[in-house]
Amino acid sequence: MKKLLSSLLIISSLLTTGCFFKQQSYQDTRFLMDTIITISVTGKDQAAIKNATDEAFIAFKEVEDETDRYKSHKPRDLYALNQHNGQGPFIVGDHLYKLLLMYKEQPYTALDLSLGPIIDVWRTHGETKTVPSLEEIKTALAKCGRDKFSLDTTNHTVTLTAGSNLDLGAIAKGYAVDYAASVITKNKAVTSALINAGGNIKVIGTKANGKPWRIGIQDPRNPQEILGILEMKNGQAIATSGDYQRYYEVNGVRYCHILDPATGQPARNAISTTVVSSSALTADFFSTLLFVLPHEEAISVVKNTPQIEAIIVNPKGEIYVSPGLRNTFTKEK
């Protein structure tokens, strides 16, 4: 499923011709891939930056029809694969099979993609704002697992056992964030720039006077209020993972969008994961895990993996910020 993330962008002064003396800006903000998506560009040209953010765009949209498992939009693309579960190898799109090699080729089992299954359980409950059934639940996983999908390398095709479903919400959105950065670094007028997914956020070049970008991180209790501001340098990636966005509740019980494929149920180990990275796919991908796993496991994997920085909200409002972010995260009072 795909979970909508939030953050309070401190980005004003891009916008403020005064701080960018002979230069341009150009902003423009369209729903693709289930959320609302900002692209601030500055540079040599308004036409040039205006093309950029353009082809940013296009860049989204191919990754949205190829990622989106609820509607056709190409012959290969991940709708396409999941109605083709239980008739063998299947080939499908670049951007599709890049995503899933990815996956592969990672450890953990906290993040599932093969969930498909029990999401569409969940999301038809909260559409009535019920709680599956227990067997509910042990049905729909029986489905899924990272043992149902086989990719062949050399033919780049994907194998879904019968029955399975696959849902790249927890890592597509990231995904698409680097390849639209990608798009607009090729363009030589652009001097830097600000992609926002919905809270996958990446930015590129500094700021004009030299300062680095400021991201307020939203407090998961108080959406009016932020946890602290974090400084963001040149080509940094970051993602939230939270309780707060996509939930419904039932007799004062909360279930969130992001669930644990150990049990089928929402994940209650944290109420808020931010990871900051150099990708925002290895971001998008490391909010989700570190949500899903427990307190203690989650910072074990942030200390273990030199290419993230984490700050985790467990369910008791402790907030643990990584070393690497001590320097640039400042908390608000």
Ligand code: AMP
Second form
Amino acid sequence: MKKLLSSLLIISSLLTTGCFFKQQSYQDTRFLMDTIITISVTGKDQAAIKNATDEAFIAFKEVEDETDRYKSHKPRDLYALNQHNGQGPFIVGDHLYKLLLMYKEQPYTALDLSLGPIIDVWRTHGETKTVPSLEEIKTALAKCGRDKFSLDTTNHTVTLTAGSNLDLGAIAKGYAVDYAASVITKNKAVTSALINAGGNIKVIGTKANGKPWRIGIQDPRNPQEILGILEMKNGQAIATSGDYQRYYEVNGVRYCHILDPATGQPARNAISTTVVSSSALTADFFSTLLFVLPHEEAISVVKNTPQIEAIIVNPKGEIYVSPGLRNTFTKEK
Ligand code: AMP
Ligand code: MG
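Can I get the form predicted together with the named molecule as well, since the one above is the form predicted alone?
Below is the entire complex, every chain and molecule, led by the chain shown above.
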């Protein structure tokens, strides 16, 4: 599928190399979790902030190793769990367990971590730009569903039914951003940081000039341009899901990477959903969930979830901005 690696543009990062009132800056970019990750840090000591950045990348690698379903990394990872389907309880690593537990505790069905089989069908068809038959979709969907896996909270094991396959693409990057941010903030030399994992962003502190971070929200139908700019405070995270990020087209119809678990078809209720929260995991989770839900239902979830604020663009191009963002989001057009 066509892949656009970063879904958000950082309008003004202070973190170019150099000094600002004796503050040192450091920035590094690496490819992990199937996306480009940039970590920018300022602080008092160059060696210490480089060290904080390196440690944050190690945190990303740790999460990648446990949540990548395409490649084996270690004995208790997602790849191994999926291989173990139909064979009873399986002990998984701590990051993976935490993510699955969090997922099981929430009530929503439009975000479904068991969609591996149907995601694979669309991924294969994406390579040849074809559309799966209804029969193929039905067969794959039969292997998906929240009831296809269970957790044993005493022994920290996960049991998958035969043929099922978990995919954590909707939430793993957000979780990793929070984890990397916690690693960075432990380093007392750091005064501010911005972590951007392909549009899953978290900010720590303010810019060196004391002004808020400003993040550009991409225009989903013209991704080189922005819909508007969002100001972000210390500790805030943001995530965007969009049908322009990974998709392919057949006969002028767009098939994007986010699927509706009810039908097995690409979700078409939104074209872009952005969520702001103090947790990058929460932002990642809800941006995908809101993308699948019908527009009015998505707005109602936002209104009933105090931890999040959101910007939702529906297929007509109408933009909903939740009340909590009306002072911090400035529309470009
Ligand atoms: P995101 O970019 O965070 O919205 O996550 C999209 C990714 O999550 C896709 O590439 C799939 O790996 C996976 N996915 C697609 N549809 C769903 C869904 N309805 N529920 C959970 N995961 C999904
Ligand atoms: Mg997500």
